[in-house]
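Just the one chain here, the form predicted alone, laid out as structure tokens.
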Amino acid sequence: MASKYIALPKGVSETVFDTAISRFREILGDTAVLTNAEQLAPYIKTMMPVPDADHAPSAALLATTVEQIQKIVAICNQYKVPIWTISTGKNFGYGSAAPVERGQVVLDLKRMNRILEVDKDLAYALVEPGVTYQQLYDYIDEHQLGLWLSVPAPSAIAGPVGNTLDRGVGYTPYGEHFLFACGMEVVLANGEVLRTGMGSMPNSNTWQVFKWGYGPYLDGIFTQSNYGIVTKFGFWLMPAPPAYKPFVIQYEHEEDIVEIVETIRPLRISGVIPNAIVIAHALYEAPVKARRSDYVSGPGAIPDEAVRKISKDHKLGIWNVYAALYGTQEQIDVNWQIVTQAFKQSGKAKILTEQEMGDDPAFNYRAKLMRGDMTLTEFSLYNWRGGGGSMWFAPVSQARGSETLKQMALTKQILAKYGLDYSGEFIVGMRDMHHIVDVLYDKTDPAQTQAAYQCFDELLTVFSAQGYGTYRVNTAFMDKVAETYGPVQRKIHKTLKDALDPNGILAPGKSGIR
């Protein structure tokens, strides 16, 4: 007989699951426990080249309080029901809202969306997991607090908790998000509530201002892991600077990436350019202005001459370096001289400011991101080819020109082998670069979907063999990436898991941890 559920948790019978569901309903009420296919549709759709059924949840729970979550984990322990926690569920290109393994129950925290505190003087916020960047942005604006957010590209609909716990990045001087996290409240698998850092102390008045607390620093183990459910999260905000100067520097040849990185690195390390600089390839910027079908049709990767034509038609460089200066006008003037001098040396760079770029949509999008404004422009990438397939390939590179050239060439070569285009950008941290490539394919085309899977698998294999680690990956490839970091790390992850979650109820399989 067919089950009344679209999937069942691994190792849990339908009868046992019935009991668990009715217990969940006692805690949350009927309308906050979703079990039918129609209700679960938003939690099933992924952009990965695997059947969505592989990641179908058995149910979704909409909790609103810490007490509810404590009761939920008690039931999960009793009936060995695994839960997959999401905050806003907008992790596009990394698996979206779907669980890592079929049959897990989604614990959806989007209704836990209170902004608990924003301190104007000390420039910090304390929020619940369901708070979106848009909501916080509006709150700061409404109360005229004069603070800036740092946001990932799909800013408006994502939220600071989910993004930071996945160690996502943004584009302001506060772009390395986890670096600016300060204090978490975590519901552990046994139902206990831990406050990290200074928060462990009763009546603490420094929870959001001093990260470390006393003893081993624990916050890190709750990022990219399945050791607890974060229910409150503190982080620092940037005071709005008196002046802001975004700019773009365009280069005409792919091999210019060497010069770009060698010029940027000293400016980044010394803090002359304070924000996470983006070096975007023409094809990464093109979807804001063009569609693939305007330039090529038929199978195979887009040829280089078409890319050059796109650049010319739409006033893009083959590489487009986006950065900004922040501070008083005097500080900006001094640093602008240093920046322009450095880039002018070879005669290859075309330096353009806001005045020169006018209402150019690609520039405006980047200028917004670098000041933490709300935008969804990045999603134009999904119109480039169409068909809804997207996976972010995200290897880390040293901030060295030779390394970036090598990574770009290697990525292009593997993508082309499978008929896919290189849509990539480098985000310059202090000494590292996140190489972010959107592997775009048509998920409605079975052959292209299979090619995308093999392509992504090969990218991970080849890059790992060359010592390039991936910093974040979609749920279909989590085990493969975990393998690349070696047996000792995996063993420690498992030891922590066994100690903190002996029944394995929290997101088994997240980051390859079970």
Second form
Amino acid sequence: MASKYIALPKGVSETVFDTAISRFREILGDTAVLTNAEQLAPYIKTMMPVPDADHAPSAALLATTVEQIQKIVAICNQYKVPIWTISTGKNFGYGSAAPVERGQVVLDLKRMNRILEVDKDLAYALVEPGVTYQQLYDYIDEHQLGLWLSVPAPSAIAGPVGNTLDRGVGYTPYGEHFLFACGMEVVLANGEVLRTGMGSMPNSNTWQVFKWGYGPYLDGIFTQSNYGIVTKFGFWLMPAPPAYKPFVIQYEHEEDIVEIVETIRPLRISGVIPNAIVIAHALYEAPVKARRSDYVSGPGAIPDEAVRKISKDHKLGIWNVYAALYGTQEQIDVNWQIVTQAFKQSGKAKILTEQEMGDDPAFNYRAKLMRGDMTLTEFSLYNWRGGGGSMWFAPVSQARGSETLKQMALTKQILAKYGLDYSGEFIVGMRDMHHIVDVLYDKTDPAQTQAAYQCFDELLTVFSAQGYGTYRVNTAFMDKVAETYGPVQRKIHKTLKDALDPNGILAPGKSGIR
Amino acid sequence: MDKTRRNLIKGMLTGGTLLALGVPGMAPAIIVNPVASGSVHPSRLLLGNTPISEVFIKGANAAWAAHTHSQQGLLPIAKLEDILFDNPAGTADLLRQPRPLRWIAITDEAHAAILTELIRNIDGRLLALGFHIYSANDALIPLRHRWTTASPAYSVGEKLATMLIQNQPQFSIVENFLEKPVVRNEDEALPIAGFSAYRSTEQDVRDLHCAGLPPSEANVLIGEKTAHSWQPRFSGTSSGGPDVPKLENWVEMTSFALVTTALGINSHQTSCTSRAFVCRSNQRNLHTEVFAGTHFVSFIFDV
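Give me the form predicted in complex with the partner chain now, not the form predicted alone.
What follows is the whole complex; the chain from before opens it.
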């Protein structure tokens, strides 16, 4: 007999699930409890090299209030139904909106989308999980608050809560997003509501201005985790600078990454270049202007010769360093002199500003991202090869030239073994580099899909063996990455999980924690 | 709604950025009378940023004409171009405007990733999502279609397979159905012209239709990791090919099949959780090479 659900939670019978669904409907109403295949289909599509059916939810719940969420977790505890919480669900290349395990119920908080407060003077915001960057951008613009956002590449359609909780990054001086988080409200698995930091104190007005509160700092345990459901989130915004100067510095050889990083590091640590600089490989930028099939056909990774031709044809460097200066014009003038002096020393760098780049589409979207504007142009990556397959490989590197070259070469070598291209960039942190590689493959091609899976697995294995940790990963490989951080950390994660969520109802499997 | 978005929609509805090709224009929803072969849904074509839009329109219009007896003019069309990159919220507002409406959309992969999210954001119902590629890298099966559909009711594969087999030497179509099927009387099912049919019932019910190769090889070509025990089905006469107008290439055929399904024209349904059609013959058809390297994504969704 056919089931009325497209999937069931692990270990939950259809009869028990029927009861749980009825209870959810009592709380949320019929239209906010989705069980039809066509309603759930938009939650299922992933870009990972595994069957989408492995990540099909059994239902989706559209909650709008904290009280509803408290009641939902009570039902989940009663019937042992696991839920997978999403805010806007735009975790592209990391699993999108689909749950980590088949049958989990998606708790979709897109309708909890109130901007609760934006303080112009203290430059902070307090928002609900469904608020998108576009919504906040429009609000700031409409109220002329003179504040800038820091956004990840899916900007407009993503939101600050989900991105920060998954420890995503942006490209402004506030690009390390969790560094600028300040205060959360969290519904715990037992239904209690915790406000972190100063928020725990009744009548406090410092929740969004002082991060630490008193005692152990708790906010971190609610990021990349499954210990609670964040329902309010505070973070700091950047005052709009009086002047802004984006620029790109192009280099012609892959080995130049050593010089680039050695030049940037002191400028970044000292704050001369304040933003999260991007060092993008030509193949990361090329999809904005070309398609792979314009240059190569047949199996195998794209040859270096073709990459050089693409660079030449489309006025790209093999490496493209996107950075910006912010402040008064006087500050920018002084810092520009320091920057150009540093980069000109070897004679290899080609320094270009808005004046020279004109309406170049690659430069323009980078310039937008570095001032927190909305653009989805980076999605062009998905057109490079076609077929809808994408996984972000995201190891962390020291901000040291020799290390970045080693990581790049190793990644490229492993990708080539499986016939895949190196589409990578380094996002410069304070002392680290987020090495971000889009493993693009054709998901309609079974052989390439299998190759992509094996390739990603090997990347994780080889990198962890060399001491390179991955900071974020898609839902198909969470257990594997958790394993690379060793048994003691896993045990602590498990201990916390057992204490805070003894029935394991909150996203079991997230970050390998059950 | 902010000013930019309001202006965008105004522009779209008055024939600005988003073009309304055909009659009777964008603003009014198209209400189509039921036709002999079943009721057709009020529908609209949404064209994203792909180089095959004009070819796709041909196939879509052929289907529209065939199933509405040309009484309704042409299928209304909206063109998005690059708007999704710069104004996704405006696009979402546009999709919400006329309800209820069935959208048939094609985009490139980049815009498809965004459109899928917009459909979820506006509480849309995604009936079928297909990836279509003619890969110059694959000599065995260069033309591949992969669909995830809510249920077999929105299956496009059979219609497309019966057309492709008449002029396309190598192709594969894989369909995954989210909804568990109601097992129905096998006598209702008919063989499909040119294909040998097989079924596996080891875990879920899976159907495989092969032309020019045995099921064990087809199984590998569609990426099945399990070596299923495929049991032959049907020994009777085939149902014959579909009665369709002359279509020139696989893009037009895909479009025709997609629009036919979207219009709700009845087709043979199946009672499996996944179904594949694999054809590998030695024939050569020059038409296929016109669209070598082409890839796009299709949607059928309701708002």
